[in-house]
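Encoded as structure tokens, the following chain is the form predicted on its own, with no partner shown.
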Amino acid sequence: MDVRLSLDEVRDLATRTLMHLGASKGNADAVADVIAAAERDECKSHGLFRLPGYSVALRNGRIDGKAVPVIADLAPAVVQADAQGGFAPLALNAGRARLAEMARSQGIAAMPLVNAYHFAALWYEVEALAELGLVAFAFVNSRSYVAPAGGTKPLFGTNPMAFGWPRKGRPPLVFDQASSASARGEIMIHKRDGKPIPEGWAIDRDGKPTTDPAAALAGAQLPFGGYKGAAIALMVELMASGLPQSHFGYEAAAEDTGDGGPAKGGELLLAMDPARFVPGGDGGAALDHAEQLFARLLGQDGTRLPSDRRYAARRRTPVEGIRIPQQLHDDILAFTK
């Protein structure tokens, strides 16, 4: 049995769970947010279902949920984003119009985030950069899930990395992938739903193939496409860790407590303003190129460009609503009692 729900209603429940649960109205209202972007987009694993995690983290007192975030200016074109121990989404919207106002400035503009807990799908962040007309590349680590390439133990995040692209009128051009070969949530929906997983995307605690979603969770998860995922992983993990000396995967691993709530680690935004990449500050030429490109590659059949799947999602859910496993909603309606 489902429930439905309003996209008012998805953010008004978890605005109310994570404020029950002592978060300041601040934290609650940007991880809220997020959460009704993720089921807006019909990203599941990353919507409700993160909830939960959200939740006990802030219950057992691993995360500061009255957090303010410190924004401070490290170099022209550096600013850093410091959520002193609480969510990630209260400091990324912090910081990001310094980030916009330094990319415009300089051209190009980076901002680390440090002490912050993230579990949110990594598409949003860029994309609330591109509709300011920047383009925007993303990286985050987790704890380490993915076993690298030949290997059989798990050492690197799922290391997301996304980027988007502004479009004159229209909604961003966004993609946001994991360098494994599924994200840790949707393993975990597999196994919530009793499905098997592809074969490819893990491993069991032997090093052997495995389609059982609680075997793969209890052994590693793999990355997409052998050595190339493992590279990207490994890139990742020095971009969002290395640049700003936060907690590499095995760190945030080490410091489990096993809740299921999100790890503490590092990210890093970088925005450009296509205007400061041409002569005489036409960014709106670049864009218009772009536009023919993008012309090009719909004009196959079978084609489509990421992100069209994500808005046409954005489209129906405000009139169909949302649906949730109604064991969810009971389980996140327990954290409020």
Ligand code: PYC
Contents of the next structure:
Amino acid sequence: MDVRLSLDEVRDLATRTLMHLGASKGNADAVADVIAAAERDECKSHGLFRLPGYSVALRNGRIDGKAVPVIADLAPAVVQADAQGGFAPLALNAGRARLAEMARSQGIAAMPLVNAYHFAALWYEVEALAELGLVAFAFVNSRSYVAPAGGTKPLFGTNPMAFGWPRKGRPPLVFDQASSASARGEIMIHKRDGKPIPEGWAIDRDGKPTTDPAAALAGAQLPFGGYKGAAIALMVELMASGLPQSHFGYEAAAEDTGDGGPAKGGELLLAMDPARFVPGGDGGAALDHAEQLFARLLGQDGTRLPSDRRYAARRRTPVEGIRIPQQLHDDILAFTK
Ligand code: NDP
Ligand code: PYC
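Next, give the form predicted in complex with pyrrole-2-carboxylate (PYC), keeping in mind that what was shown is the form predicted on its own.
The next block holds the full complex; its first chain is the one shown before.
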């Protein structure tokens, strides 16, 4: 059986739960916003499904729900967001305006995020920057879940990379993809729902291909596209945690308490101002040119732009609400007692 909630109820449920467990209003609101945005866009593996994980880690003190992020310029085009052992969303919100300001003055700028716990969909970050007229990249790692090409043991996180491109008068073009064949959350949802996973997503503890989600979670996930996805996963480790000097996936895994909450890891955001990539331009011509590419793409039957599914859901859910399993709703409410 499912429970139907409005988007306001989703946000309120998340805020109340996190504050009950000791999070400050600022931290609770920032996390609740990303959870509600994921439900609004029907990204079920990173919506309310993640609230129990956030909650356990908060309750057992592994994450500081009262952390106050520190934002510091490290170079003319590098601003560091230090979450101070708290949730990523508040620190990302706190650093965004400075990152955008640097990108506008320098053409390109970077924001490493450190001492943070990230458990969300990555598109949220690049979409926010693209809404400000900037081209954006984001890279985040987690703990070891994915085997390297040719290997059988988890080493990389599921390591998504997201990209945002501003569009005039429309929501940005965004893609956001794990470097594994599937997000770990998808396998967890298959397990919860008693469904097998597709072939090619994972191997079991003995290195054998499996469609059993429990065996997959105990074994290793596979990179998408073989060695090509593994190279992207490696790059994401280096960008998200190598450069900012945070935890690689195996270091985060060594600290895993098994509480089901987010790993401590790093993230890197890059922002570029299209106006700074041509002499004397305002960036508008680059955006117009890109529209021609999008039109050609969409001119082929069977195509769509990445993010179009999310934007379609975004039009629907404010009216229809969202549905979550009764058990998940009960599990969340149990944290508020
Ligand atoms: P998907 O494979 O579902 O989607 C990847 C991208 O491809 C999306 O941008 C999607 O757009 C786009 N896409 C899908 N189908 C098409 C199509 N037919 N034509 C054009 N574009 C298409 O995502 P993943 O399973 O890889 O990741 C799911 C989520 O998990 C992500 O949000 C990711 O950030 C999150 N995640 C978070 C991690 C973390 O450490 N915080 C770790 C790993 C994953 P659309 O959304 O519109 O369908
Ligand atoms: O779904 O792979 C995943 C994931 C890892 C950390 C947060 N989400």
